[in-house]
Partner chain sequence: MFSNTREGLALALPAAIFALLLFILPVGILLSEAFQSDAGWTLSGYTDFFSKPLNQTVFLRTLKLGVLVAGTAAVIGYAAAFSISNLSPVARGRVFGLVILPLMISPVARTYAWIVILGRTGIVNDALVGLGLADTPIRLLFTETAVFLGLLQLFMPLMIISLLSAMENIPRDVIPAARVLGANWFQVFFRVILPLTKEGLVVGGTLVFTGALTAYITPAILGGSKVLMLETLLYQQVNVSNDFVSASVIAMILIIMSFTANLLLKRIATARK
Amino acid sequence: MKNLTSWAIIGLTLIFLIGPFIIIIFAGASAGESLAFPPDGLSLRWYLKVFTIESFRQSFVLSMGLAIFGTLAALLLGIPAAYALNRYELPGAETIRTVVASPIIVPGIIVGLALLRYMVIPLDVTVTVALFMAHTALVLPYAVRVVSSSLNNLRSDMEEAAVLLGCTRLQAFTKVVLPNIRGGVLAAFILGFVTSFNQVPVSLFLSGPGVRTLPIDMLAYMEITYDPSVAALSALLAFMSLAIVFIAERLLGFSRYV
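Coordinates for the sequence given above, by itself, in the form predicted together with the partner chain:
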């Protein structure tokens, strides 16, 4: 009896959490012209149509680029920072930590607005560059946090051992530290990628002619029409995220790092 109640609660919660996602999949598979559930017959026409919409294609490429290169840049900045914060006695370490983590505290929309107003406009920076900077900053806290927690689990005497065996500090890092935090770095990359790709508020103000991230483009498209193509695209993107996370989970037990 108690078991039954448990499963009922779990079932209802999961329906509430996952149900909308299922509805989206089917709403996108509608054969009709309008958004509806249950759909007016099933077809893949909207799923296929998504690929023919030029602005979606452009914004997909932009979002992909931002997610990949923004996250890489964040890791490039974040790994050394996480390493230094973990292994060195730094003056003002707490301040550095707070500064690096600040992008997580400030709501994205404010960051986007601030960058637009005080960087893009006065310094004549292109929107794409600003977006790249903003997404890098956005992912930076995740990169530092996930890499830090991997480093925490790696005893520092291993590096000392490497040094005593003849390594320079840099060799100790590349030969001993990096191979052992590979999982954490990969997890940080995936987490950063998904966060950046799905990000809306930061990019809200940072768009220009022909420069829009995919989620923003979808929001704009929805203002014109409610046809099932956005549902289809949403479902496709969700599948993409899930596939990435699923593979990551299989490869390295990703959920440990979230």
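Switch from the form predicted together with the partner chain to the form predicted alone and print that structure.
Next comes a single chain, given without company.
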């Protein structure tokens, strides 16, 4: 009886997690003219139509650029910050950690409004630059937290041994520390990439004419058209996320380092 209950709980959990994914796959494969589930027959035409919509292509390129370069910028800032907070007794370290984590604590809609009011408008910053800065700031806490966890699991005496054997601090970091935390760096990149790519509240305030991220463009598309192409695009994006994790695991051995 206890085993049966456990399997029932596991089954309900899987349905809760996978159910929405299955729904959007079949909703996007509908043969009908409007978004509905169960679908009115099955067809791949909406999946094919996604690639013909110019606004989707442009916003996809922008979202990919923001996600990749914003995450890389966050890692360039976050790895040294995590190292300093982990290895040195800095005055006000807890305050620094709180400030770094603030983009997670503060609602995204407030961050977007603040950037629009106090940076984009008075400083005449372009929308693309503002989006890049916002996405970098939003991803930075994940980079610091994940890399810090990897550094906590790395013995500091390994680095000290490298210094005693003749390495400089920079050489010890690049040759000893960085290779041993690459799993954490990869995890931070994947988490930051997905967070940035799917960001809505901040991007909603900072999008402008001709400059919209893919999630915002999908929202705008649904305001005027209610066909299954948005469901098809959502399914494709979900498959893309799964493919990124799978490739990272196969090529980089992700599970061996985290």
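Note that the rigid core is defined as the largest set of C-alphas that superpose within 1.5 Å between two forms. None of these values were measured; they are calculated from a predicted model. Residue numbers count along the first chain shown, from 1.
- Core-superposed comparison between the two forms: the C-alpha position of residue 25 differs by less than 2 Å.
- For residue 245, a C-alpha deviation of 2 angstroms or more is recorded between the two forms after rigid-core alignment.
- Fit the two forms on the rigid core and the C-alpha of residue 12 turns out 2.9 Å off between the two forms.
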